[in-house]
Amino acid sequence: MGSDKSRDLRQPSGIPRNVIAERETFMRAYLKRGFEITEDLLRENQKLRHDLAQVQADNARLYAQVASEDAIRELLTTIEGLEKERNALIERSQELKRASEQYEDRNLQIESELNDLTNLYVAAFQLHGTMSLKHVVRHIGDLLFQFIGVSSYVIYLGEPDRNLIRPIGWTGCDEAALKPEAVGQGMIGEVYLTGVPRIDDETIFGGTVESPVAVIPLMVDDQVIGVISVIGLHGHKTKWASVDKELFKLLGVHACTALIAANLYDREKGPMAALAGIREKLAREGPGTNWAGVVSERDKRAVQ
């Protein structure tokens, strides 16, 4: 009986039941712990995978940022180079603009000078284009009106005794206000005496017969024979132009010769009569070139 109880407390292998139970408990605890560790490892692995993915994403962003910054730096370098080129082009454009403005100013100046020369040529041509004394006086007035803008003037010529100068032509003023002027007295008499023109540069308005805005001497061979007195100008003219004084100089010389030639021509019966004796006068010029002889030789060569 006793041996049967002893066998009930043991496994067929002879191991007590409490040991088997402890082993099973240990195994279950061990397996449970293994499962827990495995789960922890899986969770840690999952977390590491997530962190790795995050790191990879961050690395990708960093790479993209670095590439973007490189591209930006390259772009900034390109922009800086383009900016330098733009500034160089702007500077060159400004230089070309300044040069163009200088050329334009010079062209305008040349055009103005050519226009002035044309006016001077036309003025001289008109003065010497007629031998009528009346037409010469009228041409002087036309030139004053067309090229200078004179609205009123008086032309004076001196007397043989040179004590008085008298008006011979006028426009835009009362004839009753005109009178002979004494040589050396007043602006007109002073210009006739000295031969020095008087032009008011401050104002070109408000002139009178006694106090004109400009007085121009008429001279031949450095001798004053008369004056042109400018009394008033047209309202559109605000100041003297540069060519005005040149036209005054031209009139001061060419008007005299035109008046003298027209006056002498008026006494003759045509151009051939006015030229009578010219060969003899050239031959009497004295030592030097024999102008009559030169003309004769030319005539001979022309005939041959």
Contents of the next structure:
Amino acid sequence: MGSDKSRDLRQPSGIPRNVIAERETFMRAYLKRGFEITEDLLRENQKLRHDLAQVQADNARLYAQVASEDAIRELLTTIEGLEKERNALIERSQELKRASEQYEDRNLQIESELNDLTNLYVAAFQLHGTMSLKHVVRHIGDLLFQFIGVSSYVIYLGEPDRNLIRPIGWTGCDEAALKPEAVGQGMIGEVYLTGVPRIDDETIFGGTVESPVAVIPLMVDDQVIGVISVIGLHGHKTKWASVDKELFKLLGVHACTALIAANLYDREKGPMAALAGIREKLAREGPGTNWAGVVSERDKRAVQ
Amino acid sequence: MKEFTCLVVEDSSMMRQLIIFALARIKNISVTEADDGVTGLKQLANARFDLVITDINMPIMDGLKLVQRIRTDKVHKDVPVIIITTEGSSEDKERAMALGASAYITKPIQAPQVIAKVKELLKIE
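Could the form predicted together with the partner chain be given as well, to go with the form predicted on its own?
Full complex below, order starting with the chain above.
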């Protein structure tokens, strides 16, 4: 019976059932373990794939970051360069602005000088542009009125025989107050005597016939023949302009010569008659006389 | 470029010459002179002017009357007129402006002042 039982426990292969069962159990366990390991491996693989993807993403990001930092560094360098360039341009611009302001000032100065020179030229041109005594006197007045801003003045001429200077033309002052002045007496008499102009730089208002604000000698060849006395100026004028003194100087010399020339011409009958004296002198000196080559004693002294 | 014509009416030859010197610095401007208002009016009757510069105090016909006549003249009623006044004579200035003067310049005149005013009125760059 026992052998039957054992025979029953055997498989046709002859391998005992329990061994087969054990083997199956083992195999199941083995396969299960294999399955679990495979699953673990798959999970691990998936995780690694994920990690790899993560690492690749991180890597890409880091690459990008490094690249952008480089770009930023480059940009910063560019910005620094541009800042320097901007500062240099600002400095240059300020330099140009300063230069432009200087040019503008210079331009204004040149304009003013040109204006002054034009005034002087026109004044001289007008004084000598007429041979009429009345016109010369009018031009003197115009020059004082229009160019300097004189509202009242008196022109005096000297009378050496009587030691007096007498008013010959005036504007804007009380005629009753005008009288001949004694040479050497008062402001007017002193200027006539010395030939030194007196211009009050401090006060240009409140002048009177006796105490004018400026007295200018009229001179020819270092000899005083009269004076111009400035009594009042237009209200807008608060001080003398630099050109005013130049105009006074011009008047001092040119008004006098213009008056003398006009006075001499006044007696003659036209320009040819007025030149008769020159013709007579030339006749006396004989042919070949060259006046352009003659240097007067006074000129020689001036050169020395 | 347009050629402008300007009439300068001023009894003082000095002032006329100064104004003409200033105007000579503007390109394409030709100047005609007159020494009083009546002569000025005659010039206006004979030619067409783009600008008139006139003094106020003049013999025979003063600048104010001249402005008045210009403003009633068919040809020149719209022509700009610059008057020359003495500093401080604000009454003259006001009267001239009321009569139709376009601008004023005060004596003593400065060339840059004249040039700027003329360019402004003639719209010269």
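Just so it is clear, the structure is predicted and the values come from calculations on it, not from any experiment. Residue numbers count along the first chain shown, from 1. Here the rigid core means the biggest group of C-alpha atoms that line up within 1.5 Å when the two forms are laid on top of each other.
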*If the larger rigid part is held fixed, how many degrees does the smaller one turn between the two forms?*
14
_Keeping the rigid core superposed, can you check how far the CA atom of Thr77 moves between the two forms, in angstrom?_
7.5
